[in-house]
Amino acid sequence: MTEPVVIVGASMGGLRTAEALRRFGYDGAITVFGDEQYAPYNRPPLSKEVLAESVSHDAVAFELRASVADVNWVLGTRVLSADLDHSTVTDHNFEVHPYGTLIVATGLRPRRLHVPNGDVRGRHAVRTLDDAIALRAELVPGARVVIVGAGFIGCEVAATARKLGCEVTIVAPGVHPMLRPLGQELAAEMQRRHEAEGVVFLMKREVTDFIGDTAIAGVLLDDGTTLDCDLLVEAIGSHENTEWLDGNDLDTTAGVLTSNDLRAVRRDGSEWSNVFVVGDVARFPNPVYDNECRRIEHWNIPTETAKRVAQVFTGQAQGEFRPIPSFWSDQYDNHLLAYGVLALADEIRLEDGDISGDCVFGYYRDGVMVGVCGIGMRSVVQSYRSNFV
């Protein structure tokens, strides 16, 4: 096991399977590829608690374990393409890098709006340390924020630009926040108390310009309608870094195509032996609820497929792999916990709590229950854990 590995992607997923490659044994050359300049980190806090307060890499940086002192970080460097039947990858430099094994972690970058008058100042994304320190500056009391995207980044920015004494908008084509994870009747508690903070929600509406100059002064709704602002958040989603993959035998047409054990498969059906994926970015069938491949976005995806990619590499790997997903949100006193995929559900039942209180609801399908989400309630939240295992 001295064969030299690449990883690009050097963010939560990238640093666990350097420390997971580590762990089970793997003492050869490791390298690592990040576009930012900066050593991994922590995202999930940039739109909570750290957004909230003094926004730095000290705040959400990893701590690197003396397991991957000697792993290689290529930060700042953009990885341009890769030639997987030649095991090359080639970086912005034009630089030709060799690996024995390749690990996909390039995870997703934010969606953004596509308007006649999009070159102006003002408008944000939170995905990055840089967007949150950018974000950060501008959010100052009495700042009018709109903010386009009614998910949980967007309902968490909300919360914090509140907290800053921001006058904050939420504009969304859906019916109510974070509608399809949650469902109808979660979803509409979580507007209720965001409403009793402060936010306004303009909910089944579309922003289809901005007003302004040369800064955002506002936005032009599909109603005709207007709104002034002095910032826009755009939290509409994400789109996968699989780019620099294209003229390779994969299907990249929703994350990378993997296999259970996360290596690469080609549009034959046939597996990359060589090439493993982890992370956002890739589309893997999970055991735990049917062989449909999905990519999942939750919080420990990365450490679990992390995790699972050394084991397979190493030879250690036993039985399926059956990760439970798990997500947090944090928006004032409001602390969120999910285990499952919920948004499988076919119905959704109160199991425990009040609805105007702390609570944990149920997701079921077809009678099996696939999702728990509390408000509170941490420990009977994680109670059902193990119905999924």
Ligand SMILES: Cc1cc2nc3c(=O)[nH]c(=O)nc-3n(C[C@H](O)[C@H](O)[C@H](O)COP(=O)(O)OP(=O)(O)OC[C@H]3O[C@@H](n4cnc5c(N)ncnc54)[C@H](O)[C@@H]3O)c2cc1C
Contents of the next structure:
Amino acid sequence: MTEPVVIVGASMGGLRTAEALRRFGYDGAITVFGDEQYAPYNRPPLSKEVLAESVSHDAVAFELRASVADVNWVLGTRVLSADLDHSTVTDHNFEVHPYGTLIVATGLRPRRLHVPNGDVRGRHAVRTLDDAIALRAELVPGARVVIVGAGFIGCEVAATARKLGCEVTIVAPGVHPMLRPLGQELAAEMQRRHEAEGVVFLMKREVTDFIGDTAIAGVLLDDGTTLDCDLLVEAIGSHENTEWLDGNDLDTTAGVLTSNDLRAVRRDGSEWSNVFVVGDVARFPNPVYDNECRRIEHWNIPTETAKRVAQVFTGQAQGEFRPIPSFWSDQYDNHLLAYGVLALADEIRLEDGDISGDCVFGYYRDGVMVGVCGIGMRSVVQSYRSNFV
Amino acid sequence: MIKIDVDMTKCQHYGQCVFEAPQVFKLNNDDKLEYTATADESERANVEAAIDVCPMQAISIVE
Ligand SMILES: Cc1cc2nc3c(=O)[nH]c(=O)nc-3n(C[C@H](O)[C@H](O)[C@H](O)COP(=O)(O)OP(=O)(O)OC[C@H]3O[C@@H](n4cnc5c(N)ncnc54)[C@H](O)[C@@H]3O)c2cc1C
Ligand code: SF4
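The structure above corresponds to the form predicted alone; please provide the structure of the form predicted in complex with the named molecule.
Everything in the complex follows now, all chains and molecules, and the chain you saw is the first one.
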């Protein structure tokens, strides 16, 4: 029995899976559970322009195609647990729902700081539309914003906050922002560009506590100094939403471990034939690089994994699953575009352009290109994409 | 025939659409998106794939 299909997680991964199942010919029942109150929407704008302009569901909602009109969307409903042996999930009202096929699409949530004086107002993270709405309300001109973490989301929020006239300080333990994904050269250059826009970086520093009684008024750093602020944005990475799968003998360290066909894998290595994982939460082997299983937090992965699952489900999969990760990031007028897994590189070469302007870097492991990233020059970046296909 | 619309106030010229429907979308020499406003029905699946991969969700098929 493969029917009904139950999808847990009503975001991009869940939506794309429902669409792809229809596209590849499955016409049985599909139910999607999502704990957010909203129909699926696009997250990348939440840290970028939409945060500066207006934040509403309309502005970011995915268009719902006619093909998924008969999908049963159960929104505002959290799935508490799953019993894979009996093929059921239980929602937060303790209702039990049997499934024929389960799709895990529960993504990630932001990791938060744990400090003694943590119970203050003015703490933010950016993952959901509600997060962005709450943050937007406080990003007023002159507001002093401290951003903890210098990854993509931290840096994008910094750029947006500067545009809105806020004073921005980034505190992070690394040497340069976005160092791991971008490598030394580009990361250092992006730091310079942020500094030219007025962002202050306190690198190799960590926040050890918050100052303030009810609302945050500042942060205490690991060198004993303090920094005043009106609000704090925590952009220090994510946790996988896998607790609801506990007790099922799955490997859920750093995402749900899957086979190359995205079937959930038991600890003994055997596969669940009717449990698939898509999107940010899937940790799958990608033979484009090697046999290491990785979770990939990029926007094209929900779509690629959803398509593969639908092909496997309907018996139309061919060859190996070898998606090319791709990401972009907009910070001021800097448009970063990348293909591949840049963090695998042991050598980075300037391929085109000039580091102070538009430029393209190649990322190599043992002399083989594993990624490409540019600021601007998109057609040049794209011309390298075929190297990975 | 299908009619294609790209909301140029949303489009950031990432060119992700180009890989899915190269007959319809391309980046010109200034890295700006160019596209054909109409295409043959046979392009529908490709254009739908382009809609899926557009980071800004800027593309639509006008029925
Ligand atoms: C602010 C921000 C900016 C980004 N910018 C970029 C970018 O510029 N470029 C890029 O490539 N990528 C970007 N990304 C990453 C991209 O958005 C993600 O890769 C994508 O959203 C992953 O989709 P998903 O469906 O796998 O997971 P998610 O979008 O995390 O969806 C999971 C859904 O499941 C729900 N859920 C979780 N547990 C349960 C449960 N037990 N029961 C019911 N529902 C549950 C969650 O509430 C959520 O709605 C960005 C992400 C964020 C947050
Ligand atoms: S993918 Fe979207 S944003 Fe990118 S060029 Fe095409 S239409 Fe524009």
